[in-house]
Amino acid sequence: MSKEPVAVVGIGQTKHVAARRDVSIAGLVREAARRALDDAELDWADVDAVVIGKAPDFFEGVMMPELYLADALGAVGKPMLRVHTAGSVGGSTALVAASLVAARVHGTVLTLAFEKQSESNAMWGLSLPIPFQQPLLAGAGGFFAPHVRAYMRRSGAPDTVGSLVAFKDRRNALKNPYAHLHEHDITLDKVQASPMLWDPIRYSETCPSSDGACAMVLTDRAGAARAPRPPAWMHGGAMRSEPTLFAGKDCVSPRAGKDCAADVYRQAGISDPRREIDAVEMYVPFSWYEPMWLENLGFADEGEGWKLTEAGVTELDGDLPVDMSGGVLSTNPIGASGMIRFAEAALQVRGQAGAHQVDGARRVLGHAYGGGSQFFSMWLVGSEPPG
């Protein structure tokens, strides 16, 4: 028996900010969920199950928060699943929800991811010791900066590429009312003059720490037929993982990322992603990861990704727009960041992305990664049903 087609009929986000002190975690997630249901013109009773995800519980210090969030999400008496795959969790949460619809276990599933980072200190929460190395890193940037330097040496990329990505994404964020950072006075000179945090990563080339939530309503073909507006259709989705450390690991272009993308392309019938995919919502917490992931995902040959960035290909009006919403560089409630990428991809193919809409976007990739570049989740959505 073939899989049931999966449609995205509702999308909701909170306004992402540094601190939402006006709401509890329950209030935050309910806000996003209510907006997704309103978008689908559905109510809590129309939902068969809820799939929720977030990053490590120590970020807020509330263990297994899904247990007390059931009431806020209309999940009392219904199946509720929790997903956790580090920073990629927003994407993998959506994929778990999609699998329940595709397998015909449930007809309509509410999926949601969140983080309320203001109730903790994520930078120090991520300052974990690396085996057999001196304890000199602070935050995720300290872990990833050596990988970026390795990419620069391998590719010969000039040291200005990271600032080009940051300048682009922060300008894109100005067109997205939900984005956290709205820097109206941003200039390339300001990005390049910002303090160096982890060589070669500057302050303006890093993601913020955000409070926020994102939700989607996924449904089957019958549910899509009842939707008030055209849905986004899932054409392919996959997850892959690999250890943090192992002999031969390529930290610049991890095997798990390549395999995950290849699986999604196979499912969607994509043979040339550079030509057949219209745009990408890519998980880029540090600006240099745009050219690195362009290569990892098959949009550029090894060592050539930075040239696409430098040539303006990834600009909003470029040939392959990347992070039209402003991306993780502008909004980063860690547990939700991957789902925002997936949701923004769906908004594009539904033609509902507003000022950051890509004209004629019919196939868009949503991408997330987490851990030590070891957990990957991706989906490709389209404006037409698969097949």
Given for the second form:
Amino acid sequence: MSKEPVAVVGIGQTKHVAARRDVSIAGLVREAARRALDDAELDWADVDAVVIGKAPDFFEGVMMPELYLADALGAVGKPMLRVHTAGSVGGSTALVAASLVAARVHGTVLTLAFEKQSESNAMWGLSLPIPFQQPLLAGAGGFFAPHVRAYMRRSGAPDTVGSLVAFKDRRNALKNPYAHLHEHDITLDKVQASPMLWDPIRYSETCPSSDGACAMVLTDRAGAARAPRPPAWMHGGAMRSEPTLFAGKDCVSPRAGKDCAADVYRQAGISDPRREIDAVEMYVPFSWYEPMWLENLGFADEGEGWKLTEAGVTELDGDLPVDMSGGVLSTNPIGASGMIRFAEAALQVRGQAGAHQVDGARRVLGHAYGGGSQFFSMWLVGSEPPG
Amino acid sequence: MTREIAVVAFAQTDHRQSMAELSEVEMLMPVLHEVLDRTGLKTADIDFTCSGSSDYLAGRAFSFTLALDGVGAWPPISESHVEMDGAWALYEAWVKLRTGDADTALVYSYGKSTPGPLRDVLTRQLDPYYVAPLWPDSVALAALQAQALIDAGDTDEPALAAVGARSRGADSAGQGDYVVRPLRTGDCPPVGDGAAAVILAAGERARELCERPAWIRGIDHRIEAHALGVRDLTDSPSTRLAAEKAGLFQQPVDTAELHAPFSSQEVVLRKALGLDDSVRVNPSGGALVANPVMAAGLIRVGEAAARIHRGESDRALAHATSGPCLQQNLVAVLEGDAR
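Moving on from the form predicted on its own, kindly provide the form predicted together with its partner chain as a structure.
Now the full complex is given, and it begins with the chain already shown.
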């Protein structure tokens, strides 16, 4: 049984900021959705179904907000699904929407992910009460810092690598009008002089808390033929999950991430990702995750990822640009962060990424992860339809 | 040519008022084991897993992440989660099987309604700016709907009492006092904890795993506007549309499992679905007997399928709902092979 090819024909996002006090949650999501529809030159009536995702409902204090958001997203009278797979949710949401098209259940699907983090405090929203979590494990940084330290020990990476990533991503963000952090006076010294939060993670090596939404219009071959701008074509997509904590878990390079990437590469016919993939938009909430994921995703051998970063390979003008948009380090509306990665990959192969466009990007990987490095979702998009 | 997909196994907890002594994972584990045992499959044999639950019931963010440990997701599995009733997780799994990427799927959902006051908790589903601050609770909203039905001449209190009595297998004298007028205790669902799981399989795989698979002939779901003021509460156009898309009206069904937590909602659904007295409605007792939030919809699909497995039904309808006053509705049409 053959699947219908899936094309991205519309992308929209909000200008991500610390607090969007001028709009409601409904206003925020509608802004991104409207921009995606405008990009595709479609209207609400052209959408057959809506798939929406976000991370925990506690971040806004609205239980199952898809019910309240049905009107704002033009979903009344349509099917509406709500996906929640922790930090990977933005990617998973796009994949669920894509499967509706691939299975020929619907022709055109609007997919959207959002977070309005200013409505609450994400740090404490992620700090579970005892006995669910150990004391002093406050926030995501407290959970991930020991894994970063383990990576440094294991790989022998010099402790400067994390700040190089942060310096690069914040500079990339200056080229992206939608990015949250625009630090015009950023220098490597400033990153390295920023306060230590969770050793070895410094303040400037962490992601911000953002309000924002990202939307995409996915469609079938017929829809792509009508699209006013070049579509991005999905060549592969996969999700993988593993348990939170168990004795066999490799927190530095989880097997679920490796398996997920391998599945995507198999679907896309990629045997050498380092050579055959032109750029990667990966989920890097703490700077050290760039070298860690370079290894996990098969772009570098084990223990070698930091060498690519240090050599400038992952710079915007490098041989394998990583996080061209400025990444999660510059913009982090948690529920939307995964979809922004997927959308950036699509923007790149459509040639629509503006000042952060990578010349000749034909195949780009979008990557997201969540939970305790246990949920992974990825897609690989290309400028040409899948063969 | 689209693939044929069937429900091949179903399991659920013995529903109780409270399982305070059990964690969500402990509540779920026996159900997962039972549904796998029914098919002889192991976690590693399942191509895709999808679950439904709500953080708000558990009172903690990312509550579903620990449930995954119960599945035994090692080596890593292809897995997803909807923050919705498990019936929608089943829908996502059905789509996945339709793409051909998977031949089998495990679907589960669970909810512990009892750790917090459920009527208060469910108010957090409402428009957070204009409605939720007033804390209108789920029973009060259902009572508005029930009164609208009575005012429209669609039902009366004795008829509602009869729905409750039939569901519980008791006589309608035991309807109890008013909770919120016109709804009495007998018109309202019990608050309870529970879990359910279903296995789906495509084509020949389904026939290998189940003697009489419950084929999903059609499945669709639709949502309505959120604000009650812009909806006709005596009707359910989203249910009717979903039923039409699922192919319900092409042939009569013999059984209907309706997710109607309130007796009055059965009146609305019967009308929208065009069900007459020839159809056995909620032989399981329905949500008026056991309503574990987030699992009750999946249980309707499972109960309908199980009747087909047992040869007690040939063509059955399963319905699930979400949101205040039947805002969102899913309809599935299940059939057994001709006998």
